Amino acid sequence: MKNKKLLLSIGVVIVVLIGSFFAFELGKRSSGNAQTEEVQKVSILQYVSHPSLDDIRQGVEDGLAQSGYKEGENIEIGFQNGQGDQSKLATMSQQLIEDSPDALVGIATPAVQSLANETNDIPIMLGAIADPVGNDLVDSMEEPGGNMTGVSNQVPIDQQLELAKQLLPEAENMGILYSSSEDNAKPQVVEAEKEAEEQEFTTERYAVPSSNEIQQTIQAMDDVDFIYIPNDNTMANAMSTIVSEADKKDIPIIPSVDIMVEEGGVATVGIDQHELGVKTGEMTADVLDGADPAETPVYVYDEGKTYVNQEQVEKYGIDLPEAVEEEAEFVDEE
């Protein structure tokens, strides 16, 4: 009987024993699993620096954190800057697509460019992309198709400008700088042209090749009542040149992005360029949770945000409207 009992009490044990085995073996995959599918990779490539893109990506990042995606936790950020050649754009994509990424993010037009040129299969985020349709990059905003979603950085210039002409009622000339060489800025010149016939403006084109031609360009400027900035990015990068420029003359500028006016514009309807890149973001976490770029729409802001350098409001004499002065940010030129 003891025996038996000594006999049943082994048995007992090696099935416990066995048990623990499998259970710890079973719990050891699942945990392996868990943890190569929870950290997902996201690569940035950036066109150039300046501080509106950069706030983008901050933006980006953040995006992804506030749903959930936390570098160093489940989330692995890689990042690269063309610093505005684009001859390095392509390598960079490479670079970038041979890490394996969950996702792509291009900020500014020719990132997503090359991006596109690289791979038709990792899903990619427009980020800062002003005509996604018109730079064949998605086949519309409603269904994008292929492998591209993400939030567009079109601007409200018919606000842009009868913000203008609240601000400069007696200006009639109107001076469109832009980068010749920004595929992005084009339509924006156009619609620009559109939107001054129906604010009584006459308007000139002043395109420069490169930054290199801003100062010249500007002295040129001899019958300019104050100069319209589209969103470009090179004009970005070069706006305390311009402001500099633009002062000597007693021009006023106008630009397209808050960070512009922050660095010498007089005033703009614009987008926060921190939130576009949260906006981003968040479509990024959608798609690595599963969403479809090619049915998910591109994100477009219906309304802007008054910005005003009141700085340069004095400079110029300017005398705010009282709705104006109610609803505008006022910003601090840096």
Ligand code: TRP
Given for the second form:
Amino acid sequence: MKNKKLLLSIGVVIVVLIGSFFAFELGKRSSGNAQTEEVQKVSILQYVSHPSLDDIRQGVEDGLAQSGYKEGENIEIGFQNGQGDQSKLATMSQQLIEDSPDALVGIATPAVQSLANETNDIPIMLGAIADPVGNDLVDSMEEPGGNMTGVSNQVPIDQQLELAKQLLPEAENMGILYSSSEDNAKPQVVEAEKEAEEQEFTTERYAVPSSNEIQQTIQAMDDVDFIYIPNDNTMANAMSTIVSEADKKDIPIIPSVDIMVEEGGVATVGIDQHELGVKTGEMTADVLDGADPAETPVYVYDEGKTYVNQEQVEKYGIDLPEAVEEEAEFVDEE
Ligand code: TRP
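Cool, the form predicted alone is there; where's the form predicted in complex with the ligand?
Below, the chain from earlier opens the complete complex, with every other chain and molecule after it.
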């Protein structure tokens, strides 16, 4: 008789425990789905306007929305654009942080660097950063260790130069055009030189301090059979100048992004820029839900799709190998 009572009370206790566990889990899940009334605040700092970064930024908002964070409902999104100006970036970073947002998003390396100078506490999401370790933003991709995590786009330079070899089999010398003021460009230049050797191209560096020097730099190129452009914001922003100068000298361009192919490059293997933003937005939502940036691995995109500009292919009389033609997406200006 006693035993029965004891068993019964143990049973009741177990049922209550299980019940409250589920109630707790449900509660957690609903806040995870951003169903709570509380409005969170995210502030985005974009380095400069160029089509790729604009796509990434739209992606961030889409990724947040897909994760349940909708503007005007449960999230407030602040935005500033540094217009490629370091001193503006610094002032804007301070302003954004004064509002004590729940998370910050930096789009492009200079924006993240500027935010990182201002706070070690507020989470900073990496928006398509080429080399977070090389630029000392995180300890490692696996364990970032501080207040930053997010998305890294590692340009598939090997595949891009392989494609260059296929399309321009006669080319010998590759000119690398990049900005000397962007930390994100340098590691890519080194990598491009390594991969160029692999494809038996010789290389020459053309570093420009700002977009003002692009025109004269291209005019002064001799013996350059094609121009390679890394994921460089200054170049992405000046693509129309680059294309018109290179066209004058009949130098084909192999850029590192599909959008630059659309703008007049010949071809590339490119990573979807909007997708980079969506993933950044989703990871931002995870952090708003409580994920710790220090322990959230940086997500790496390093595979792309082949994009070809038909008009440029015709201009340079390029024979598209069948394999390339089959897998390529054709993009054109307009
Ligand atoms: N990866 C660049 C950086 O770290 C930013 C970037 C993303 C970019 N997509 C791009 C630059 C396309 C030029 C073109 O700053």
